[in-house]
Structure formats: structure tokens, C-alpha cells
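The chain below stands alone and is given as C-alpha cells, in the form predicted alone.
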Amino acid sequence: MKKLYFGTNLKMYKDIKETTSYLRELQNLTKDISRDEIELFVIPSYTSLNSADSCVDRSLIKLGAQNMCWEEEGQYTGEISPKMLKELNLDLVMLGHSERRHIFGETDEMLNKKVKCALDHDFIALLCIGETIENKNYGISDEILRIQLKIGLFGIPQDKLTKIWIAYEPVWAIGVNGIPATAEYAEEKHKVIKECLTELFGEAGKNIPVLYGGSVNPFNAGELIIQPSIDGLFIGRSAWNASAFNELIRNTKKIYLDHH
């Protein structure tokens, strides 16, 4: 079977104590699942990262940061540099989450600098892309996704491709009021993404994992994971309880195996 990716971004939820308790429980519940079959990652808040690092076995759960500056140091008040994140021994950095793009005005050009910086510091760069409801209504979703990929991954050398992951999150499907995309719609967009990655990087582009995120829950996870172009799930609130996340992983993995 191909490796399935399961991850969650804790956003601005869970304090240090809650985060470490959650991670310990999640690690304990899932440690018997072969990591040749799944990749599991959690992206806590900045303030929890130091404590998270000391309580997690990285061969079982990868840890990431929710954002990063593109400069190593300088006059960037309030920012966090790759060198600072490196001190925390992190595995990955999430870049371009829709909340960063739409609330904080991050552009594709800024994200390209961040992706390059993350790769230069040997992090996995998890680049988030996705169209708004307006883009969808205008019928330009595919173009938007291709622009976000082509600019975000501009100038990335072939030897860095093993450190790139993509998360497709339609903006209209995220959050409390999100409307989950149908499995068919998600597959259609993942195909567009995979085609674009192959155009950019040739055969090597086919090996870049593409995860679906956007109101993933126990009821739609199975039909999403069996889609041929979906390599994993980037889950929100349905993953914020360790026991529920463990159950979702196991059930989804079983559905995938039964389907194949």
C-alpha cells in the first residue's frame, strides 16, 4: 500500500499543558500502527513547541510550526526565524494556510521565499493552497491552484522535492462554517494539482504527497482517502481529541485497505 498521511494543525487552540497531554495520548494510542503505512504529524502553537519536542518520539509523530519568516534574522518584530525553529528540532513548517493568506495578506511571492528558506534549512515545507468561494463561482479554481503552485514552488531544485508536501484546502470548506467538498470535487482538484506538479518537476513531481483538508470528519474521511489522487488527510477539529483522531486514522486506513 502507499503511505497515508494524517496530520492536524492546532491553530490558536490548546495551551502547553493541553498540547503535551494530547500528544502523549495520541502517541500512545497510535504507536502500534506501522509508520511504513502512515505518516502522522501535528502542528501546535509556537509557545507549545518546546514542550512538545520533549514529549514526542519523532519516529512516531512529526512536529511542525504554523508559519515562519523567510529571513534567518533581522528587523522583523513578531516573526519567528528558521534558525529559531531549528533549535526546536522541528520536522516541518506549514506555509500559506488560508488564514495566513486571507487574514494576514500573505502573497504567493512571499510564500515562495518561505518555501525556499524552509528547504534551505532542511525542513519539510507543507505548502497550503486553495480557492475561495468566489474563485469557485467564477469557474477559475483550477487556474488559482496552478498559480499558487507555480509561484509558490518557483525555482525549487529537483534535489529538494522529497521535502515538499502539498495540502489542498478549499477556503470555503475550512473552519466552523466550512462546507466539506465532495470526494469527487476533491479528487478532481487533486488531479489538477498532480498534473501541475508533473509539469513543473517531471516524473519526480508525481512523488510529492498531496493531502486534502477542509472539514474532514469521521463520516467523509473514508470516501476521501480512497480517491486515487488523495495521499492523505489534513484534519481540523475532528483530530483535536486524541482518541477521536486515533479512531479516524484506524477506520480510514481500514477503508483504504479494503478498497485496495
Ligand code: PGA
Second form
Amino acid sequence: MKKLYFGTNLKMYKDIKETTSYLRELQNLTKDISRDEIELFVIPSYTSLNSADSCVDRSLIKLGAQNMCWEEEGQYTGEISPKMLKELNLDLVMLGHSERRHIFGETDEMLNKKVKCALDHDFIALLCIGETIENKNYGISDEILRIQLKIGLFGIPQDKLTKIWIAYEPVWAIGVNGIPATAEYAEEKHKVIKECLTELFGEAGKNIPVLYGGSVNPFNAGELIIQPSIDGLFIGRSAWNASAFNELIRNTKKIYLDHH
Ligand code: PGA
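Here we have the form predicted alone; I need the corresponding form predicted together with ligand PGA.
So here's everything in the complex, that chain up top.
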């Protein structure tokens, strides 16, 4: 079977103690699932990363940061540098989450610098993209996704491609007020993304995993994962309880296997 990706971004939730107990529980509950079949990752808050590093077996759960500066050091008050994240032995860095783009004004050009910097420091760069409801209503979602990919991944050399993951998260689908995309809609956009990645990188672009995110829950996860262009699920609220996340992973994987 193809490897299925399951990950969660803890956003600005869970303190150090809550994060470590969540990670311990998640690791315990999921350790028997073959990591040839799934890739599991968690992206805690910055302040929890140090403790998270010491309580997780990285062959079972990859750890990531929610953001990163594109410079190694300098006069960038409030930013966290790749060198600082390197000290924490992180596997990946998430870049361009919708909340970073829309609340904190991150642009595609900034994200391109961040993606390059993350790859230079040997992190997996998880680039998040997605259209707003206005983009969707104007019928320009595909163009927006292509722009986000073409600028965000501009100038990335072919030999770094294995370190790029994409999360497609329609902005209107994310969070408490989000409306989950239908599996058909998500598949359609994943196809656009995969086509754009192939256009940018040739055949190798086809191997870049593309995850769907935005109100994934135990009821829609199965339908999403069986779509041919969806390689995994990037989950917020429905993954923040370790046992619920474990169940979602197992049930979704079963649905995938039954379908193939
Ligand atoms: P949600 O969050 O699953 O709670 O909608 C998704 C995300 O922001 O990545």
C-alpha cells in the first residue's frame, strides 16, 4: 500500500505538560502500526518542543515547528531561526499555515525564502496552501493554488524534492467555523496541485505527498483518504485527543485498505 500521512498541528493549544502527556499517549497507542504504512507527525507549540523532543521516539512520531524565520540570526525580534530549531532535532517545519498567511500577513515570497531555508537546513518543509472563500467564489481557486505553489517552491532544486510535503487546506474549511470540503472537491484540487507539481518538477513532482486539511473528522476521513490524489490528512481539532486520533488513524487506514 502507499504510505498514508497523518499529522496534527497543535496551534496555540496545549502547554508543556499537556503536550508531553499527549505525545506519550499517542506514541503508546499507535506504536504497533507499521511505519511502512503510515507517517505520523505532530507539530506542537515552540515552548513545548524541547520537552517533546525528549519524550518521543522519532521512528514513530516525527516532530515539527509551526513556523521559522528565513535567516539564521540577526535583528529579527520575536523570530525563531533554523539553527535554533536544529538544536531541538526537529524533523520538519510547517510553513504558510492559513493562520500565518491571513492573521500574520505572510506572503508567498516570504514563504519561498522560508522553504529554501528549511531545505538548506535539512528539514522537511511542509508548505501549506489553500484558497479563501472569496477566491472560491470568484472561481479562481486553481489559479491561487498554482500561484502559491509556483512562488512558494520557486527555485527549489530537484535533489531537495524528497523533503517537500504539501498540505492543501482551503481557508474556508479550517477551524471551528470551517465547512469541510467534500471528498470530490478535495480530490479535484489535489489533482490541480499534483499537475502543477509535475509541471514544476517533472516526474519527481509526482512523489511529493499532498495532504488534505480543514475540518477533517472521524466521519469524513475515510472518504477523503480513498481519493486517488490524497496522500494523507492534516488534522486540527479531531486529533488533539490522543485516543480519538489513534482511532481515526486506524479506522481511516482500514477504510483505505478495504477500498484497495
Ligand atoms: P481543523 O484545523 O482540523 O481544526 O479544521 C486544520 C488546520 O488548521 O490545519
